[in-house]
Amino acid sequence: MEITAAFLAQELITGLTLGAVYIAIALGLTIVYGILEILHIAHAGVYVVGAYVGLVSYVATHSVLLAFLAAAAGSALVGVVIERLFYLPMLDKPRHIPLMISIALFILIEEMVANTAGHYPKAFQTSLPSSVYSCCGVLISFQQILLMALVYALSLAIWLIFEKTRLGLASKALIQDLEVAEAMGIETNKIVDLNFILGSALAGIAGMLVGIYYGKISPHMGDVVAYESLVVIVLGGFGSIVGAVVGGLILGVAEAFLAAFFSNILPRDAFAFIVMIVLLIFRPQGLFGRAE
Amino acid sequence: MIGMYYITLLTEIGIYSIAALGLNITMGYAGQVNLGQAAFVGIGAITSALLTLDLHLSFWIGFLAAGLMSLLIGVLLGAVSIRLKHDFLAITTIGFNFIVVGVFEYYSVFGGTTGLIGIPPPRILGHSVWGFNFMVLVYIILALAAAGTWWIEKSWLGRAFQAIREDEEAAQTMGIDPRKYKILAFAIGAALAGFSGSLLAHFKTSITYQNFGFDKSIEILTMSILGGMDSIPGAITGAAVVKLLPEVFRPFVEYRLVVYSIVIVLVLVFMPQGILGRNSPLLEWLRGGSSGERSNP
């Protein structure tokens, strides 16, 4: 295989956009995590649902944005359902019983996505240019650019919406201290709500963006980013947003050059794998964490 | 005599019992998370098959070097378990029997994509063990783990595990080293798996890298968790409850796996500690359900 500096490059812009998917995902992941500290492997199902939704209301609306704003409202509804009936209650529990409470949630949702609308891909065809632009070699969808960009500019948003906004200061508030939060006359419930809202609005985003990116979507779309998404936020160090986001673009970068040239030793999600637990053995705490 | 059917079903139940109960040790006695126990079940079973089918050694040296070999990677795992915090450890270990699996199928060696096939029965006296005998070897054998467990349980080692799972540093301040007792709880419970792997490899007598899987590792946790995680016969329990499930609902053949994920719900939020967990109302039903005070876990 001939190494040149346009192979480099397009194998960055995979990365990139793979990167992207990743920390699509892992932001509302972070947020949920941030919130309650439950691994919520059941938020890929969440965003399965909202491609699923995103899908259903592109071909009855013909409208991309009303799509999206479809598959977020269906994604944030299931994600406070599944926060209210199923993590609210099982807080004082042992930390397995609420993580396999969610594992037990991502399955029943991928089967009962599979059972309503068929276990096989089904397109995810837009009216959006599929135009491809070619710059000195290298190749770019119009797909990738509208994935990046809008990936990116959610994750400035919700930084921004964490940074500077009461609700964010109200969910720091109840990360530092759930019971002085709720004596300050903070509504505890409320901000677990919003932040679920919040994050599975998110996925259901992610869902229909990975759809139109590869064309097509599948109820078991989410096995894989379900628990390489997991990778992300250790990398990130858990809860934290700019963790994510460099997180995401590390492995997704790491992993399209990984595949690039290794692809014969190993399988990507393995990769991922290795690379957090490398990164762990030498900094327990994640790459943003703080020491204890 | 029972039918073919109800035997491999009953030897099923019992080789993942093996499991479960190892399980049992790593995250119910010392408190250790492992989402990865499919992955020691694999390891046993691969180097089990490798060394009757490449070797041609005899199932019985087969069936040590699983548990032997599962243990040694089982330090391993537990010795960057120490390192990590809960919720670390978790994702540690689903990251492990993913890669776990990812070599399984990479390397032809252990199988590659087709898996291994042709794995020998054992043999005992010069005669092949299968069928009915085979589970009634793996009874015998899962009779000796649940012992074993049991004799775990009331020594000074399962104290111990005990005493690092509800405080770690009261622990070390009675002069248990949380780092040797936690290595050897993964190893304890990871040579169980091991054991289990080699029995399931020489029953099945053909095996891939699908059979090992993260999912599997969900199945054997549900197994231990519905039994209750600190009960012996409860991991028994747990693995015929899984085992039995798809078969009682396969009628119904589309909807297994809701039916199956609805059941898992509803047993953990209404019964987080398993059906013969302590405290479990089951039990307290069984006690006479005599005292009015109901403690929480």
Second form
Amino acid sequence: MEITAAFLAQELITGLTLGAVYIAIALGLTIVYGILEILHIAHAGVYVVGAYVGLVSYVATHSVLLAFLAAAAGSALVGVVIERLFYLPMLDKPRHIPLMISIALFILIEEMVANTAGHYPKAFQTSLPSSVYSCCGVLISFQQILLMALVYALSLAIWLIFEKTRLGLASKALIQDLEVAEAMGIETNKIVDLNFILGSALAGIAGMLVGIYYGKISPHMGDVVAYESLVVIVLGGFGSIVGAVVGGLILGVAEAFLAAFFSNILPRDAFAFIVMIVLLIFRPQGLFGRAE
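Please supply the coordinates for the form predicted on its own, as a counterpart to the form predicted in complex with its partner chain shown previously.
Next up is only this chain, free of partner chains and other molecules.
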């Protein structure tokens, strides 16, 4: 394998694209964990729902914008139902109980989607351009540009919401101490609802974006996402929005380069855990997490 500047630049583009995929999924999971400190594995199921709602909506309307809105709304609804019916009643229970419930919900959602929409992948073709651009031997597709632009713009928007708005201030108060925040007059249930709506909507948008990028969706597309999104928030530090973005970028770029050089030794998915193990040896709390 000849290592050239064009080769390295191409792998960097691949890594930034993978990073955008991981960020899109991990952002919502980070928001949910920050509020309730529950490992919301069912978030990967919400992501699958968003992909399928987006496809159905696009087939019905032939509008990518309406499909994105429908994917976000459908996923937000599923997220709030999970929060209200399963998570809020479990807040006084040991943390492993909502985790087990979340895993069960993830499996249930995937099987319900499979039994409803079919067990095989479905093509996700849109009217968006399929152009591929070349510069100095480096290729980048329109889908990659769209994916990265939307994800990084959403990341900035989420950061601004949590840093500059009353919702963000109230959310930070809940993260510090939910009971004290409630005693201070904050409508905790409303804030938790809004965070789940926001996080789940992001999952739905991520599902549709990934479907457009890869040109297909499947009922079990959340299987790998369930653990790779967890790797991202572990890398960045639990509950950190900035950490989710930086963790996603690190994982995406590292995975792209490691796979380019060592794919004949290990499967691609194994590199996520290698990156996590190496980083946590030196910083157990993650990049932006706080040591307990």
